[in-house]
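What follows is a single chain, given as structure tokens, in the form predicted alone.
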Amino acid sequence: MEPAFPLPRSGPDAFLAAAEPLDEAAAWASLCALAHGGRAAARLRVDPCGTWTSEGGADKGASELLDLYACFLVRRGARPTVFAHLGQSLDGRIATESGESTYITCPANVDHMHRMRALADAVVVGAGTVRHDDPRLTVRRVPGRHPLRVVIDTERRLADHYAVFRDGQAPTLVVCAADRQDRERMGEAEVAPVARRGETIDYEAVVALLAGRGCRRIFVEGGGITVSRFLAQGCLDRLQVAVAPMILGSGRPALQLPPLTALSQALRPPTRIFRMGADVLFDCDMRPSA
């Protein structure tokens, strides 16, 4: 593992990065440079665990953001590494029978979700998102630049009258079976073929073929069977669960996986909790090392 982008500690500017200790803005604008190779303001370096320093140190609102999002510039090896998130409610459900998730989490929460499109090279969702929320999928509440737009639409069933597909804010795929495409453009977006894996696509193609057009950070954004198709082939590394205090009683579950036969079966995986307005956020690590 190497470090994300590490900085040198010579220079001009080097007694001034240290004077001052890096306030919220200061520390968003450095990640944003660390996560698309420029560079960072007051001297930011992370290292390959994804522990942050800062040699004029920060404030508080600083070290918040630093601490939830340094770990997502760590590169570790050539494979993109891949994160999801899905907000639910307290019973576990991420929206309502007809489809309603606007929105179930609160504002800070939904911010963030801004702020992991920032970071990422691209943000990816399935055709169902696409379908009931029309999402733009661009960096819209924070600064920052926008990813590449992925949608996931196995069967090429979407028409091409949604955003994504025609408002030319950002470079837009849609990935598809091999055997479903029958364009090679949607709208302003093109179409990629990928080989299918039983009854779905082959998610580890998917982050291959990502891969190959440059991406490094693979940010999933949504819906509940996109990210468990991820998480069922192995495919996602960090996993993000927003949890709002909001009660259903019905709805789409957030993760369906394939059933298990003991709880020694459950995934357990090391997590952090962090505090997102009236959310709590679990940001949990799904690799298999952890």
Ligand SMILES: NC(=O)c1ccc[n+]([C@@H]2O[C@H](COP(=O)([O-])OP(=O)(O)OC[C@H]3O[C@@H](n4cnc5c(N)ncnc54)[C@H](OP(=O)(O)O)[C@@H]3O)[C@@H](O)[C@H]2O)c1
Given for the second form:
Amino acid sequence: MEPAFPLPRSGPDAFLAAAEPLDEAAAWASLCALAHGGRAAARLRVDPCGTWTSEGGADKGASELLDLYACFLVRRGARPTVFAHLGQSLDGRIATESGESTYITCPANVDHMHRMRALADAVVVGAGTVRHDDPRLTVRRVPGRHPLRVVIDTERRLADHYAVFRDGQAPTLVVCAADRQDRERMGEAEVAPVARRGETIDYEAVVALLAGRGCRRIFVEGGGITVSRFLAQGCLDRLQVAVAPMILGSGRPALQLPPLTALSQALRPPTRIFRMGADVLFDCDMRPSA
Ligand SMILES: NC(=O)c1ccc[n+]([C@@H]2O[C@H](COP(=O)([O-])OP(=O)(O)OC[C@H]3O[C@@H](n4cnc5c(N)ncnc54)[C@H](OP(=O)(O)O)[C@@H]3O)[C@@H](O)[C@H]2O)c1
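Given the form predicted alone above, produce the structure of the same protein in the form predicted together with the ligand.
Once more the chain from above appears, this time first in line as the rest of the complex follows.
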């Protein structure tokens, strides 16, 4: 099938000419270029393990960016890479009971989410997030291009007045259960069906649908239920949890998975840790091989 939103080809390795050490702006431009098949002005190499080298060197800001983001350029096989992010309080809440979540994490983490959008070909959110936040899901806080916006609305419960369906700022897809597809468009968005799986939809089918539209990196931005479903169905390659020094004491939970019968069943993924302003970001490798 011809991709509806064609994207240029790129690989994890690239050589780019440069004479001077990379600064933060050049490093970010290089990351975006390598993610989307363009060219940048710096001699940068990212190997298949996500390790970067720059022949001209890199200053502190550039090194920090490359340390965090270079691994997101790496792909293994044809399947898209799927990474998710949740910003939570110390007690594991992503929003208040009423759904308020702007902002639990600090501005540096919000910038980070815009960077993740910019490196991705698609940004995915659940219907609950659209209902509560009416997000635009575009890249505004850093230089970069807007990804395809994807809203998972299994039962097609959302009305069509939300910004993502109306503003025309980026292509938008609504994914619903096949038996709930009652129309082909919702505002300016396209409606696409996928098969059901248990009480929800088949999330690997969502990944396959996006792969068919040329998406190689998929960023799942929330909320907790949507990220949990991707994780429970084994569809996440990386999970990022930003923990803010805040206690809500109640509210919407971050991850919700089936109960364990023994502590030994807990997931203990290999994890990288980054300071992000007042918050701490845990970047977890969720691949079974890890
Ligand atoms: N801190 C963060 O990182 C972060 C990120 C994103 C969002 N949030 C916040 O998290 C909350 C949303 O997350 P979430 O885990 O509750 O849900 P979500 O993952 O965003 O969306 C999925 C859930 O929304 C339900 N849903 C579908 N249509 C709905 C409608 N019209 N009204 C209400 N719910 C609907 C879905 O039910 P069905 O499966 O039956 O359709 C499903 O249970 C919001 O308060 C948002 O502000 C926080």
